[in-house]
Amino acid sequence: MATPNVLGIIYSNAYDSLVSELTSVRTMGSVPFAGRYRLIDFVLSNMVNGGIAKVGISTKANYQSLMDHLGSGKPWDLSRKRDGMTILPPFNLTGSGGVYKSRLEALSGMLQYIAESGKDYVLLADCNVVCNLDYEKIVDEHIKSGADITIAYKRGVAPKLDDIMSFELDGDKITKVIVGETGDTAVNYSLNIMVLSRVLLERLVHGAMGQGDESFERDVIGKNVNALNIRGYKVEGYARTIDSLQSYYDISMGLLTGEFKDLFAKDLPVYTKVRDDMPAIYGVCAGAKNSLVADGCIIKGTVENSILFRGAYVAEGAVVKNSIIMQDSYISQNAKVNCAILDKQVVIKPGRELSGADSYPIYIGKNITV
């Protein structure tokens, strides 16, 4: 079944504060990831793939490397006449005339948007899970169920989120829904991916602007947990909830233990904005092992179990281990890091020594010279 009457919502700020680090310069959405993709390209290649054509991205902040990386949308086949992706302003329509500051008011300030959007259905999803979901099924599902809302969840140790919902099911339906941390028990947790009529939102947004409610997921999902029929979807494969830099730096490593398969499927490709590059060049004494290595980075020293995005390059003599070296950084010769985040641009120095630990891995900003 196809999905031409869905209206697609991405939130590409939720979250920023949990990886401050990352997202000083960035949003949630634009922060590096495996190499050559940002997070937003996962779920805004979920959307395509399952036959959204017109999506909404939510700003809020420090969005001008979110803007560049988009562009037009052309990359995901979003720049078209009609239809097509569209980058909504950071500020609500509620009458206080500002940034909008949370999950609710985020929405209320698009509701012009989405109501002129004419379609049936939304769908909305944050930038901060790392998935390869097909949405189609997600809202065949939802239809066919006929529930008011179907929100996708995972079973497992929830994320340090404070507003993580958690639920407890009878079946497929949603009995009881818990806002926030749970510990380190399992649960049947949200992965911020939920369907529901355009109609029913513009009426819940409407109703808890105007008792001057504050959570989405508390004064919306909560409290109508008993006068709607909610349903869960539970997602069975690969998903993974970034909620601080060591997640990140966790989530990130994984790829180099096989996880990268689960998340790249054949049949379910990842849209990315590209950049022509040459090949990675490896000279006469490197030394790669266990490693992704993106085009255009040049290696003459050693690297292990690490990421190396597009434009790295490690000098002679230099060794890299179990880390995450972003964009056009520059390792000089003979220097060595373990452990550590590098963001775009970084230059450590020859013979500097970065060491950090898997559970506590070092972070260098970007342009900064070690």
Second form
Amino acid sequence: MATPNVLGIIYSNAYDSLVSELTSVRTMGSVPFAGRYRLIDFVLSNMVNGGIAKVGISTKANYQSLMDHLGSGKPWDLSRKRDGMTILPPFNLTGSGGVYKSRLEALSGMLQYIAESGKDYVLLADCNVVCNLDYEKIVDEHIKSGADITIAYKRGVAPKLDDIMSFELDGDKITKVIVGETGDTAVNYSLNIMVLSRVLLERLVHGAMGQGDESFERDVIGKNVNALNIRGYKVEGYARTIDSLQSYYDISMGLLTGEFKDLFAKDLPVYTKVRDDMPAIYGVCAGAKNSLVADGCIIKGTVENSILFRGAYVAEGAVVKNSIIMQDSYISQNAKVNCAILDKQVVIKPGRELSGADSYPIYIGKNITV
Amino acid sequence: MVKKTECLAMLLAGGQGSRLGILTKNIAKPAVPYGGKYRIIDFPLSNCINSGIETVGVLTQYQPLELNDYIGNGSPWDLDRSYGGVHILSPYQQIKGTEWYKGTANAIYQNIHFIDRYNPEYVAVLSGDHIYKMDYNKMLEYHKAKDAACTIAMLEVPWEEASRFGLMFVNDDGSISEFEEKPKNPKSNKASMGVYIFTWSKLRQYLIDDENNPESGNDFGHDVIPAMHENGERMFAYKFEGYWKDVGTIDSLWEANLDLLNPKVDLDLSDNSWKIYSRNPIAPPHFISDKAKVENSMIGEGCVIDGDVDYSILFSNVTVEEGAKVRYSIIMPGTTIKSGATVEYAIVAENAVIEEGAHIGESPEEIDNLDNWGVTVIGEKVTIGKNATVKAKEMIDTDVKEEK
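What would the structure be for the form predicted in complex with its partner chain, rather than the form predicted alone?
Next comes the full complex, this chain leading.
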């Protein structure tokens, strides 16, 4: 069933600074993940699979790679005459001096786009949450329950985000909102996927901006917990929030313990830009175990517990373990890489050894030769 | 500036490929999967776009549904254009009645109006069922430099295979002095690759004359080319060096796939300057578990491998369960090979299921009389029951029952 009446809004830059290594040349949305994707692919695919056909993507900085990845939106079937995908460059609000600082200002900068969308509902989502969720169910639940705002949440240790919301609930009704880190105890933490009516969103943003409020979480959601009917939508399936380079590494490695089957459900495909690589080739003495390998890889050496992105090359005698090797990186003969994150187009010269620890993976930046 | 098409390509994709048996029961030969993610037609289509030919007519006739669907609007090859692009040309009803394409020349003849719409100087006539990478633009430059009416791409083949091809005798200046169609005792090893460039004004007239000739079989190789030759038109051979394969039979399809694993074979699909484009599957990277052993193979996206894979090509979304063995085989998309099953020297088509303990195919070493050996073929959506055996050379297109 289609959900024609919903506008999707994606924050491509949210929490960029938490994985500053990966986002120095890109947005959170264009951080490579799971061998052939960018983080935004999961959000976009969830929207498209949930019948959302109009999507606005908020950007702030470093969005060249994001624009390159998204193109016209065709891989997600969002290149359309009616609806479709729009990249929203930063909007210079009078008085704010250009680039926005908070989620609230970002929303305020796109109010005109939101208003002109003509949709009844708006679904907001961030890129650092990796999940394969049927967004349509959240929207249906929102409409059925008569909530003013519905927020998807998960039970567990909350990610270390300084504005993370956690909730106390009475049934599905959110009775209290705590903003900020909650330590290592299990709580009901927000996945920052929310649904509300467009009219209410416009009113809340206008109101908060008028009062000089700064925080969407604290001032819009937190303050209104009694005035509005805010409800939670519990997510039981796969959902992981990236809050640091370490968590990016841990979540990636988690895919190899079988979680990739939860993330890539057959009936909810994840779309991405195609690269027309040939299928991966394994050489005569290749040894690969417990790894995710994308198209275009050539493996002649040994690969264990690793994720190889498109076009990665592992030469004869090279050993790659517990690592994430991004697009077109090249591991030369007899080189050894352990517990490392290699960004795109990294070259490891013959015989070099590189080893981090699983609690402290080494990161090698884009285009660097070691 | 008014857009002008200098050279337009007509791609003959109507062939049944009857020697591919059950693999072409429901699809035309150009749509047969190849190389872990491609279909044969990806090669000529990618060659066109890489050579700068942006208007392509695809002539379909036999089982065109899947092929038409696959080509779609041509966007995987950047051939979705407002001007030009890819056009599917199927036989149609006319006021004088309905006519199938009687032969390759007739197929082009029936679409003269399509070509005239673009008013090209030259027309390339290509075959939709060969695997090769070729710059048609270089051939076109050669054609222009020779001021030829027709240029035929030529490949030197091993003498022992020469009798399977249409052969040419070539003078020192590259002009063709004589043709020989599949002779028993070949005197030349210069074979025609089925790639032609014609000066359109010439070809147009010969097609009309050929159609008006009741004796003609309306075929390029048999009728149009000899007629041009007899009339003394300037005909040249263009020498091609590189990998070229006509996958006409099961064994040659199997071989052509495994060629990709041979470093000595000159067909590099990872070359970014000459990409082979295709409609990509929507699937995650493939997963190799800690129980798997994968060597000397090509693995497509979405595969989940728990068993042993050696010297094989696996297309997208193939599952190989723990303890299963796949050797010297081609496994097409969506097929599942369950635990303990063995697949060797076989081609398994799409979405087949090989149940536990089944054994498909035989190694040539296990067979006394090699005449009885051949690649085993399992058709699409076929289920091979538990512990069942399928011997060498067999072609199975209905389910095989479980054996105790």
